[in-house]
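First comes one chain, alone, set out as structure tokens in the form predicted alone.
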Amino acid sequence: MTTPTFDFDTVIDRRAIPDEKWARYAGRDVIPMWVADMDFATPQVILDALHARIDQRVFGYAGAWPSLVEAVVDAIARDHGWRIAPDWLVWLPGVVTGFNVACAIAGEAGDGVLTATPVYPPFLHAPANTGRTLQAVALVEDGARWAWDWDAVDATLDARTRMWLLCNPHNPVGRVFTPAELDTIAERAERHDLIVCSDDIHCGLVLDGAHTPIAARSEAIARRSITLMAPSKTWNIAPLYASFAIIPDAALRKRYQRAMRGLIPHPNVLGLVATEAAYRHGEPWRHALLDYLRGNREHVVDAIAALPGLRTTRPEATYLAWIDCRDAGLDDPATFFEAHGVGLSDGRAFGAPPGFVRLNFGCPRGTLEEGLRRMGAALTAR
């Protein structure tokens, strides 16, 4: 049998797509690294169920059909050792639509979510959306990663927080919690009566390990547990809109259900389809991306070691680099390197102090190349 191979080399011209990532750019000489998007194109399996789609001419109205729950239940049981339940499944548009929800229904008005940061900015806001209050923990630099100030966690834990906001896989910092971090959270979670509500949209881009829901470590944390997934980040289809939470408990979910009617949309049915054929037949792709991903991973890392003033932590998951600009004396480094042709993500939208950016190396060799290049040009010129 032959191994299928796949190309993540060339590079396509996204100038002319109207699209967020390379449209903040226009016409100008910057390579965006910013947003989590790949420029990677989406696996030929995808495109061959939508274009199948598409080809009956009619849409119709479409919730989740037996065959696509199947291809998620089997997945989260392949990828992640975790056996739900197809009840468990509540469909969304979208994960941050996903933890949204959480917070509302995460006690009453002015109770507290507690989440650590820096992280994807839609965290930092979404208790204010529903009127909670956000309680920030900072995660702290321990040697070669990112780690939980236990005590600042117990420290900021209070009588009126009601939720967890987890991000697992972290984004930014790229860490996978490891099971005794997850039974340290759920330790306090069960103490304090707190719903966890965990982000692992990118359980699927585990590049060291392996990725483990936190509701799958005990019954006891399941049953106060919503874990949002998509297949929107690994197979690089975010805009086709479909996601899932998987929420054990009935009672819980019904909650979770309840806070969604009448204001949360249905899933696009084109992304119902690219979720079924990405779990059912994109698990060649995904490996071939991993693959690929940890060579630019390494390029990352080697690259900025050798940068005056820049340092970063290797990530376990995701296509992000958490890069540390401070001994370079660059308070506002998304700035700076954008006048040099790179474009990143600044780092204080991920309630960060000043000083830090994130990269996104999910694009081919020779682009991250010449953005590393441009970023080395830019330092040494100072």
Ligand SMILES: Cc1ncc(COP(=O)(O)O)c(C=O)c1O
The other form holds:
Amino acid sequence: MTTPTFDFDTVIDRRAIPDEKWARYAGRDVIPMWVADMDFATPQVILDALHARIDQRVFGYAGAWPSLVEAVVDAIARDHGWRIAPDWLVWLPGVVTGFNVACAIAGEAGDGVLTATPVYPPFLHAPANTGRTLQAVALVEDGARWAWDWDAVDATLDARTRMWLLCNPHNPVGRVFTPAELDTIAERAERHDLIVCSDDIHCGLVLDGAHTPIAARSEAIARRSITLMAPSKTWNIAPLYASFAIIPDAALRKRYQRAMRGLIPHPNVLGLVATEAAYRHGEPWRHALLDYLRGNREHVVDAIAALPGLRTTRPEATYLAWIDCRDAGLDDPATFFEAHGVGLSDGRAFGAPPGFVRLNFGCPRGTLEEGLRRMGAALTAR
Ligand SMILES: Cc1ncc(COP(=O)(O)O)c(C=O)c1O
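With the form predicted alone done, generate the form predicted in complex with the named molecule in the same format.
The complete assembly is shown below, putting the previous chain first.
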């Protein structure tokens, strides 16, 4: 059997395709390396499934069908060693939707939702969207990686805390939390009687080690967990809008579904088609992607280490690098690099102090090298 080869090097001109990532810099010579959206073509197995569905010519309302559910259940067992029951699945149009619904059932108005910063910005807004209070705890960098400050966690958890909103693997710091870290979270959840809502959207993008869903650690933590997953980040199909929550406890699942009623639409039917194709047939492409991203990661880590005043840790997952520019003497690094042709995400939106940026390295190697070259030239030319 021959191993299929995949092309991640060819640059697709996205300027002709309406989208957020490239439209932000329309008409300007700025390489967009911000929003978590890769510049690679969606794998052919997914495109083929979408074409076949379109060729059927009729789009009826559709919930998840049996072979789709089977593909998801099998993939979670295959990839994460977690055997879920089909009826634990609750289908959603998006993961952000999913954790906003979770906040809505976490205690009552005013109750607390704990999350670790820096974090994907919608985590910071979800508690207030549903009348809850954000309880943010800063992760700490120990020189090599970002980790939990358990004393700060314990000082933040209080009688009003009702939910732990976890991001695992973590955007933007790229951590894949270890079983020991997850067990510590589970122990605190038990002690404070919390729901744990874990956004595992990046779980297919683990570069080192393996992803463990917190709910897979024990039956006790499974009973208080809402795990959110989607094929969207891994196979770059986020705008097809299909994701799911896994809620093992029947009572918690019912509360969650009740909170969705009348507000949350079904996923897009083409997203569901893509989901089945991704989990059934997308593994060879995903493995090739991970190899390519590991190569890109090394370029980023080496290039950033060589730039004066910039530091980063090695992301264990995702295609995102979190860069500390505080020693570079820049007032506003995102604006500075944008003025020199590289569009990064400003770390302040992630609840970080000034001086951080996030770089998306999910792009052809040549694009990445040019972006890193521009960053270096910008710093040298000051
Ligand atoms: C941690 C995390 N959760 C959720 C999302 C977006 O999910 P969705 O588009 O399904 O709402 C992203 C997108 O970057 C993300 O990084």
